[in-house]
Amino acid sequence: MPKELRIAIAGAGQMGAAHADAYRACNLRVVAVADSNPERAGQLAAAHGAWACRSTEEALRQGVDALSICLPHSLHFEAAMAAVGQGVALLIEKPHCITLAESRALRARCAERGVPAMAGFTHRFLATSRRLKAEIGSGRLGRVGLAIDHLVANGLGPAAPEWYGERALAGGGIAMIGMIHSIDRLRWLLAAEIESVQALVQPPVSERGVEDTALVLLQFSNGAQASLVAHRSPVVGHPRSHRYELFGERLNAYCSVGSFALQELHLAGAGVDERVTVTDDAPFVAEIREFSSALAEGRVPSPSLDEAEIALGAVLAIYESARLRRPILLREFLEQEAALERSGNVVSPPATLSPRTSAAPATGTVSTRAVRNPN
């Protein structure tokens, strides 16, 4: 990769401003911006200095190095190809794509063109998440054998992308949007692989709607446990929370996000009583960090399209497991549906349609409310 980075956006919308502004803020340089609304692009290209752009391939046509991409999640597929097939490194909101198949085809792609690419887990970057990491991987909390993971999310009003509330647009309701962080995370601290899921979702899996509320369950290859609620209140004015607990042989955590802008973690056990409040955190700057230096060294950024990948099909497992009412393997499940893709038989249920199934603009339509916790 060149030493200065040029780097485009497709979708100018909240998740595209917050990335803009943490490549400034790692003195990156933002050249392109993408969408299909000419004012929303305009703004946000004007105030990086960048040329606007209606197309993703417009945006790739301005000599760039690095894609960011900030779209509804039934256009990360396509994008994403286009700047593979470009030679263009890659950084996806997630969910990256919205099925395995787009998945496998994705990754695939990147292996064969040598394209590094790195999926949007901005909750991994969070200062309190760092901070449990190490002190998990220190062996202070002992064995973790059950965790416990509660979002109440804002409920799909008017300013919520109208897209979220489309299944062929978003893949799926708060299990895709929200819980998909949650599992991701706990996968990363726990560093263990995720072997069963058990779930309950309401409304049921629609062609149309998306879910309001998941149950889960999960078994991990470690023995550890952990339950999941992820929930999007009807409430009119109910404030975001996401909070959640691991329970170790030593020590048990507390992790509180009301937003990116208010952690706590609280350490607890027999003589130890630790809080660290987070006031001035920076997880999208963090993250970038992460996609630029591992470009400049070569390496792979993490978390990477495999992980991704794991994330994802963890979702479908949900939306298999609520529609079948009884549990899933994941490892199964994921071989399963490649053997079906590879045998040409691929059956799409309802909570994995085609994203071309509903028109939909090349690029994003988001709002450009101000930044925060985007579940």
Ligand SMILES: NC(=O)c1ccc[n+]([C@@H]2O[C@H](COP(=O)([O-])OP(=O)(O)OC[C@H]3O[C@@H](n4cnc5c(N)ncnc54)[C@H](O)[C@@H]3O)[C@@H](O)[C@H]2O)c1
Given for the second form:
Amino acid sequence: MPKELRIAIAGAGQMGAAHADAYRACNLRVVAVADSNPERAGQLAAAHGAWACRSTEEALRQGVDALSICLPHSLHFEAAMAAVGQGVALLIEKPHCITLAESRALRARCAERGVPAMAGFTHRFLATSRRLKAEIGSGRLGRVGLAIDHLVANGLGPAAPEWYGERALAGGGIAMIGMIHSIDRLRWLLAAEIESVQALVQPPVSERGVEDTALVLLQFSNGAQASLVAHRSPVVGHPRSHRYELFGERLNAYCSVGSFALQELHLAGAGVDERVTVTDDAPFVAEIREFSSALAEGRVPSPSLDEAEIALGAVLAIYESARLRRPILLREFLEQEAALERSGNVVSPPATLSPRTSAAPATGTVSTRAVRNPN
Ligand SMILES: NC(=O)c1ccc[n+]([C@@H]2O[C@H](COP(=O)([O-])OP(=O)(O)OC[C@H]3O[C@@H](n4cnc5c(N)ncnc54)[C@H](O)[C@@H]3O)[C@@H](O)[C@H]2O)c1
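Show the other one: the form predicted in complex with this ligand, since we just had the form predicted alone.
Below, the chain from earlier opens the complete complex, with every other chain and molecule after it.
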């Protein structure tokens, strides 16, 4: 009989709780929960019959097989490296790292130790995303030439974790935490690579604060183009909204996923008017099923850290484009960053630019207040 997986969770906030529930739904056992806030760790651990502790290192000492990292972004790298050092498989929430140097070092370490690692791009596991991927794969939409993606999230306020607003901890604003899902999903849906990135962000990129608005144009390798808008609206009581549209040669697809609990997909074209409403989706369960199946089958889970590095690179290219006020060629940008790193004597390979491939962390205090769905 295969050995039962022992899971640890680092970060008992909203995502730590979502991962824990999804492991339970997959009949997998969470044995340790780490959070620097003992009350949070204790509550989540108690709900899952797990052991509570304050640090990832303590959780790893419980002899675990896999670790879910649901921490503020700047802490992902250190926690991941500690786990890989012990041969522990990783499911890392997006963005998996906040710099390309971290990402390359982590991928190199995973490869060296043969440790499987997955990035938490949950939007790939939404029922509407999967349906659309199948429709595009079957050729029903024809060639997709244009995508429009539109996210209006809740503003940062007393209900959001404080670290979301600090560049040192979050690595960026709405592009880093929210639009990164759209970037990854579009790359995956279109099965094409991002060639160039052109962006405006507001407030401008700075040492401390983060952007609330990002306006981005993407050029894809297959000729498709995309326009993405992400905005944190300070208006109290507005509905969170996330919609995207794909325009094909034969069919258009209009999708709304503002709430995972109410997703709508509309396919429209000559003689076609199909509407799908999903109210019972469990994307975190689907994500964790992929993670645990990959571990059982000895394969790399998808999306891999190679793919996560490209999404991270695209977000960093957004900031570079906004700073320099010009388009950025993504491949060149990734290669330049790798060369800079090599000149600092840190050697690691650049990510493979194919959609088919499957600095010291900052510290700070984190709010313990309840959160809305801010991404
Ligand atoms: N996949 C999705 O749909 C989705 C949605 C929201 C957030 N996220 C991602 O999930 C991750 C976590 O975000 P969140 O919204 O759950 O944040 P959160 O603030 O709710 O949770 C983070 C937890 O980490 C704890 N923490 C902070 N420093 C720590 C340390 N040094 N050691 C141990 N614990 C520490 C905090 O006390 C907090 O409980 C982020 O990567 C975020 O982008 C993903």
